[in-house]
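Below you'll find only one chain, the form predicted alone, shown as structure tokens.
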Amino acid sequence: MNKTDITCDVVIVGGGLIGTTLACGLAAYGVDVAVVDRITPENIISPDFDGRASAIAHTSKVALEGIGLWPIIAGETQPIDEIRVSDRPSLMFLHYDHADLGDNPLGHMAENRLLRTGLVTLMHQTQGLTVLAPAEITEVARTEGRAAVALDDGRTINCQLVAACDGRASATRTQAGIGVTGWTYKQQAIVTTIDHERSHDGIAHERFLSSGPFAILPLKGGHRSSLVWTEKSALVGSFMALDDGAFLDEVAERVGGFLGDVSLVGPRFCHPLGLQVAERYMDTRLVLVGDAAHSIHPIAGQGLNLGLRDVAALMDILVDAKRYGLDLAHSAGLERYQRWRRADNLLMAGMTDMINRLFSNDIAPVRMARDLGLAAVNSMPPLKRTFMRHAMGQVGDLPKLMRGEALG
């Protein structure tokens, strides 16, 4: 090896939210990690880099406490105390109230820039974590005995396992010959932030319009909300081209008057929407995590939470392997991860696809059926509480970190 080569346990390809969370979590439990990304940490915390906000389910919050991120960001997050789902212009609705289950909120809203800033802070505080950014990967070599990641500066990172966290267009996944199943929707998400005259009172709103869901998500401070406006792809360009005044008129019409006067805060963004699931989550000394393994419609706000479940499950397996001196890429461990996470992710992908197709149309009989469905669930407390536990992430085979248990 060159004297500048690096040796570690795990190389994480991709320094996004999931990659850096996995890196901080593994390093906190004694696994030596190197993160490689083509973008510097300073760039990913720029206000113009990512204007989205993410819903963090209760069990995801517990996991973030376990790796040390939550104490850094908690003061800037907004508890979600209620969720109101409606089908405009119907009077039927579904209302979730956290008080029906106990004292914990249903979840928290956190701006992605806040999450990224907190993760950069945590990475600087964490021993056993090397960040290589900006850096380009020229080759990923994997054999039964070892893995090596070659960088464009001539260095090589030698490791036991490569974790692909490089997003839905993952080059690492493609190079490994792992195919995907999925499709694009004829929709895009327009994302922006608004200020409003009246307080949101910690209530998240999901309204179903003929073009798709329109979400009003509460942010810290009481008078600020993140909007996720799903619109037909053919119309998105014209909306994005509007000047601020005309664009605000379109936003205000969809929000309605319940928040009082509204104004735009910061830039607007748009993102294509689709569903994608990798055919498998593992290969020789390789594991797929987060969007590299699956991506779904944002209709239920569960995309980041699925990725965090991946992180917590993989940490369960790798931290145990490290403690017992096992090969971190042992096939039995990676196969367990694949079985554990793929079934859960496929179920959520199917549910979000079905809900989006059901609610993103204006066919009268379908609209009547879905409205009756919302009203029926709202009138059945036991069923409603079950759905609320799903939203909080409390259903299924939870990793230790999400149960608040220590690893190792």
Ligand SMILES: Cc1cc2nc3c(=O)[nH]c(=O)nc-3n(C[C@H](O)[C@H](O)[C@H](O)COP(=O)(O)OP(=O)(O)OC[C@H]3O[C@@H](n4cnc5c(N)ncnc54)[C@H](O)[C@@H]3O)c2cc1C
Second form
Amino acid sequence: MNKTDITCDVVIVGGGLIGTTLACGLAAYGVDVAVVDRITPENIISPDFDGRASAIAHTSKVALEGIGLWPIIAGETQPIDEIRVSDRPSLMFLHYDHADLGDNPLGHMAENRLLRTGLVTLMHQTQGLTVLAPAEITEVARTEGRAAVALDDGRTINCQLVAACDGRASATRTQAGIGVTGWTYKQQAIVTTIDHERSHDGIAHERFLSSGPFAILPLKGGHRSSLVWTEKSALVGSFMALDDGAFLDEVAERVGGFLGDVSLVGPRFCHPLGLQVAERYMDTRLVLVGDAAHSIHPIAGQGLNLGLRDVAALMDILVDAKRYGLDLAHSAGLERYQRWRRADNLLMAGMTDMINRLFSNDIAPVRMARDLGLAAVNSMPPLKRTFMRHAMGQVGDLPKLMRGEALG
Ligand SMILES: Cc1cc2nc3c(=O)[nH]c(=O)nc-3n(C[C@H](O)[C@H](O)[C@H](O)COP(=O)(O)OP(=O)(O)OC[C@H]3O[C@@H](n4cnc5c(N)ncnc54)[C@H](O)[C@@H]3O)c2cc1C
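Structure of the form predicted in complex with this ligand, please, following the form predicted alone?
In what comes next, the whole complex appears, and the chain from above leads the way.
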């Protein structure tokens, strides 16, 4: 063993939103972790790194409170009080109001940069957490007895368990021989932020345009919104190449006039869209978490929320194992995690896929059927409440952290 080598309980490969949340959560409960990312925290929080904002479901917010992130960022988040779904050109719409279920908002919008900045702050405050970035992984060696992650600077991190949080293109997953099923949507999401004259009043809008869904998501302050414009991949290049004036015209036409005058804030980004699910979530001393395990269409704003559920479920299992002095990579624990999370993630992947296919086409009978469907759901309060509970993350077998309970 080299004298600069590190030993810890869990190595987290990938310091994205999921990897850093898992790191802060585990370390807060006494599990020693090291997080490795090829990008430094300073670059990850720069304004041109990630212009997205995420819809955080109510139960995800509860989990983020539990790990101490929410108090750092709460003042900059925006409650979502209502969601309005409409299908152009018919303008048939479905209206979700949080008041139909109680006092809690349906969710909160948080800019990803805010989440990332908050997580970097929390990592600095947390004991038992080592950040290794920038660092490139050269080898992940796993045997029944131990795991070791070799870095390009010559160091090795010895651990009990490797958590692959390295995103959709996870090299750790590929190296472990874990296959994926999935497809691309031939769609990309153009993401940008706008300021607007009138207040959004805490209402999120989802419009189904012929190219795909167009979301207007309320941000803190009342007069700023994040846009997720799903467009056919073949057309995205030409929209991204427009000068700011012409791009703003395209944006304003899609937003419509209800927010008054609009202007662009910051850069635009585009993200290719696809669905991908890993065939299994575990291998010897390895577990997949977040987008490394499942990557879905952002139509319902659920990808990060599913990853946070993975984090909370894995924390339930690992914190217990640590407390009882068990091997953190014990197969019974990892199998429980896989059973718990795979079914839930597959269900959401299937639902988002179906909704996107249903709403991203202009075939007249399909349009008529979906409009009737929207109207029917809108007129059935029990069904509407069920959909709202899904959006709030209040269904299924929730891990303790998402129920607001302490672990251990
Ligand atoms: C347009 C859009 C809008 C979205 N909106 C929402 C929303 O409103 N609500 C929601 O819940 N979800 C949303 N999502 C989904 C959500 O953004 C993702 O599910 C989430 O960001 C995945 O995080 P992750 O940490 O698992 O993966 P990533 O963000 O991909 O992070 C992976 C990390 O691993 C690092 N890495 C990769 N390979 C290596 C390596 N070999 N060595 C070291 N480090 C490595 C990368 O640098 C990166 O930091 C949206 C997605 C898109 C595309």
